[in-house]
Amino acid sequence: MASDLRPPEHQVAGHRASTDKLGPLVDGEGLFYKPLQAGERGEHEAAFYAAFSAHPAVPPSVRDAFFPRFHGTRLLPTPASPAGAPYPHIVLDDLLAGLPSPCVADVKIGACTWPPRSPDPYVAKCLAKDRETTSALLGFRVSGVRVVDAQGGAVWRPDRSELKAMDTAGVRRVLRRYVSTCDGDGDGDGLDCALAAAVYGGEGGVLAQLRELKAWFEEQTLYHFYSASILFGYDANAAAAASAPGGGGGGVRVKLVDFAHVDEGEGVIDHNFLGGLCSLIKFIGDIVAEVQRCVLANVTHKCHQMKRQLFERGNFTELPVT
C-alpha cells in the first residue's frame, strides 16, 4: 500500500507532500493520511477525532454528512520524515474519492483563528493573518481553490498570494468563478455562473446543507471550531451535466476539515465559527438569488420577443375590446 501512497492532486489548501516536506496523501482506494502536526496539535486533532466519532450527543446525521469519517492512526514510511522512519498520520475518507475532475473550495471559518490560551506570539501571528485577509471582516476568508473547465480540462487555481491580498469584492468574484464555466473579462466580472443552480442551489446544493449545518451550530455547545475549514466539492462533469435541461443533481459534497484547535464548547454556542458561517451562507445565497433574477428576466425577456415576432408575423391578433 505504502507504493500507492501520493500526494492529492485536488489539494488546494495547506503544505504538500515532498521528498523532504510532510503533507497529505492519498491511496486511490478512498483514504486520506493526513500527517500529524508537530506538538501538541497533532495529538490534540487526533484526539477530537476519536472523542467525536463516538460522542452519544453527536447527532450521528451531522456526524456522518458533514465530518470526514475516522479511521484511526497509522504509521507510514516517508522520506520527510526525521531519519526517514515511519511517521504518525490520520487515517480519514477521501472526501473527493469519486469524483472524476474535482473543483474544490476551502473556506477557513471564524473571524478568530485562535482558541483560548493560545500563546501570545501565536495569537499576535493569527490575528495579523486575519487582519491582513478578509477573516476579522467577514467571518471567514477563501484559503485554496481548484476549478476544472468540464470541456477542455482546464484547471484555474489562484495562489495563496492572490488569495490572501482578497478583498470583499474578490471573496465574492470567487465564490462566483468557482461556479462558472468560464474566466470573465478582465475589466468587469463576465462570469457566467453557469454551474450556481447544480452546486449552490437545490435540495442538495451547497447553501441547503449549510443552512443544515447552520441549525446545528445553533444549537450544539459541545465543541468551540478554531481555524477550521470548511470544504466543498463537486465534479465539473457532473455539474455540467445537472446544469443541462433535465439534469440530475451535481453530487455536491460540504465537509468540515482542520481540527487541530477545537476547544471545549463548556454549554455555550460557537458564536464565533456560527457568525463565520452565517456570514458565508449570506454570500451565496446572494449569488443564488442573483442567478435567479437573472434567469427570471431573459426569460420575460424572451416571452416578450415571442409575442413581437407573432404580431409582426400576423399569427396573433388582440383581442377587440368590449
Contents of the next structure:
There are 2 protein chains.
Amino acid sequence: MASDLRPPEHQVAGHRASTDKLGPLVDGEGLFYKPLQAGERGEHEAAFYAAFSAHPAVPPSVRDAFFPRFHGTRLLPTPASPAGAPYPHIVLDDLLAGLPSPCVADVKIGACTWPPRSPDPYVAKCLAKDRETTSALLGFRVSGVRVVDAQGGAVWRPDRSELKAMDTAGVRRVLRRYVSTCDGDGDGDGLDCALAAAVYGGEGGVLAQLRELKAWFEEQTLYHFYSASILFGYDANAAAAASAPGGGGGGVRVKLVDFAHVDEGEGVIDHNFLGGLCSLIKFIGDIVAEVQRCVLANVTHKCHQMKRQLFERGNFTELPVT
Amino acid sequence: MASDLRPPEHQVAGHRASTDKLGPLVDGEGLFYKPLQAGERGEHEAAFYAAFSAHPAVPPSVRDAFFPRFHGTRLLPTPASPAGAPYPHIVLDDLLAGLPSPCVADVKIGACTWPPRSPDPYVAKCLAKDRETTSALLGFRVSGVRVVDAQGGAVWRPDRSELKAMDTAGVRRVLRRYVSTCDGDGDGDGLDCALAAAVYGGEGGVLAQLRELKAWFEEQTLYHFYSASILFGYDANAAAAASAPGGGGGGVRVKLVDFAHVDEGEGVIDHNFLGGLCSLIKFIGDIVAEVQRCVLANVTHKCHQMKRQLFERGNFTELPVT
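Write the structure block of the form predicted together with a further copy of the same chain for the protein whose form predicted on its own appears above.
Shown next: the complete complex, the earlier chain at its head.
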C-alpha cells in the first residue's frame, strides 16, 4: 500500500510533498497521511487527535460529521527521505476520497489565530498575518480554493499570494466562484452561482452543516480551535447533477482540520472560533438568499412574459396583474 | 435643573466627576450626562449616537430594549470648570433611574477591544490589556460591579485593581456574587445566588435579554462595537420581592454603553462582540442551570424526608421509592 502513496492532487493549503519536502500523502484507498509538523506542533496535533477520538463528552454525531476519522500515527518512508529514514505521519480519513472531480475550499476560522497564552513573538507574528489578511476583519480567511469544471475539467486555483491579498469583496467573490460554473468577468461579477443551491443550500448543504456545527460551538467548552480550518468539499459532477431539475443532494462535505494549535477549553466556549463561524455563515447565507431572490425574480419575469403573450393573442381582455 | 446635577452614586466604571475632574452626571429626573471623551473619541461617540438613533435599518425594538435613548449633546457648566467654561456632554437616559437600590455590573464585551484598522501603538496597548485581563481568554471582562444588600443597605463594590487581576474562576464568582444576598466565604464559594432565578433567569431576565440581543448580532452588519460594554441593572428590593414565593419579574435592565470605538460594519457581522456575548451567555446560563439543579435537589431531599417521617409514623408499611 505504501508504494502507492502520492501527494493529493487537490491539495489547496500547506506544504506540498516532493522529492525533497515532506507533505501530505494519500493512498488512493481512503487514507490521508499528514507528516507531523516540526517542533511541538506535530506531537500536539497527534495528541489532540488521540484524545479527541476517545473523549466521552464529544457527541459521536459531531465527531463523525465534522472531523476526519483518526487511524493513529505511522512511520512512513517518504519521497523526502528515500534512504530508510521513516518519518511519523498522522493517519486520517482522506476527506475527499470518492470525489472524482473534487472542488475544495480551506477556510481558516477565527479573528485571532494564536492561543492567548502564546509567547509574545509568536503572537506578534500571527497578529500581523491576522491583520494583513481578512482574519481580524471578517473572523476568517480563505487559505485555499480549487474548483474543477464539470464539463471540461478545467481547474481554477488562485495562488497563495492572491488569496493573502484578498479583501472583503474578494472573499465574497471567491465564495461565489466556488459554486459557479464559469470564471466570471469584470461586469457585476459575472459569476453564475449555478451550484449555490446544491452546495451551499438545502438540507445537507454547507449552510445547514455549518449551523449544526455552530450549535455545538455554542455549548462545547472542551477545546479552543485556534488556527484550525473548515474544509469544504464537493464533486463537480455530482453538484451539477444535483442542480439539474429533479437532482438530489450533492454529497457536500464540511470538516474541521489542522489542530496543531488547539487549546484546552477549561470550561469556556471557543468564542473566537464561534464568532468567525457565525461570520462565515452570514457570508454564505447571503449568497444563498441572493440566488433565491434571482430565481424568484426570473420566475416572476417569465410568468409576466407568458401572461403578456396570452393577452396579446387575445386570451384575456386585459393584462392580468402579476 | 442643571443645579441638581451630581455624580451618579452607583457608577461602577470610568472616571468619577469631582471638583477638578470631568465625569458623568445625573439630574435625578432620568437623564445622564456623559462628558465628551478627549480627542476624536468624544466626537465619535456623539456622532454614533446621532446616526444610530436615526438609522432606518436598526429595528426599533432593539434600539428601545438595548440602548440608552439619546437626547442630543449639551454644553454644561461642570464642577471641574466652575468659571463659565461649559463642556459638551452627551445626554442619555439614566439607565438606573427609578431603581432605589441599584445593583450594577459593567461587562466589556469582545476578546479584542481595538478596531482592526487602529494604529499599531493603540493596538499594542489594548492587546496588552486584553491579555492581562480575561478579555482574550473569555471574550469579555468585568469592568465594574456594585451590589447593594436589600436588607441592610450594605454595598459590595470590588475596586478596579481587584477586577483587573481577576481570572476565570474570579469572573464566575463575581457573576454569582452579583445575584447573591450574602458575601460568601472560602468554603465552596458560600454564595447563595438567591436572586439568580429572578435576575438572570425567567422571561424578562438577563439571559433571555442577552439571547434576544444575540439574535440581532447574528444578522446585523451595520456596526462593530469594539470596547463597548453591556450594563446590567436591577433593584435589590424588587429582585428580593420577585424571588419570594409569588413574586413577579424583577425589572432587570440590559443595555449597551460606551461607543467611542464603534466601527462601520461594512456588511460584515460583529463576530468579535458576538463571540464574547455567546461566552457571557454560557457563563450566566451555567449559573441559572446550577441554581435550578440545587432547587430540584432540595425539593427531592425534602420530599424524601417527608416520606420517611410518614413511614416512621406508620403511615406506610414500607418506605416509598423517591
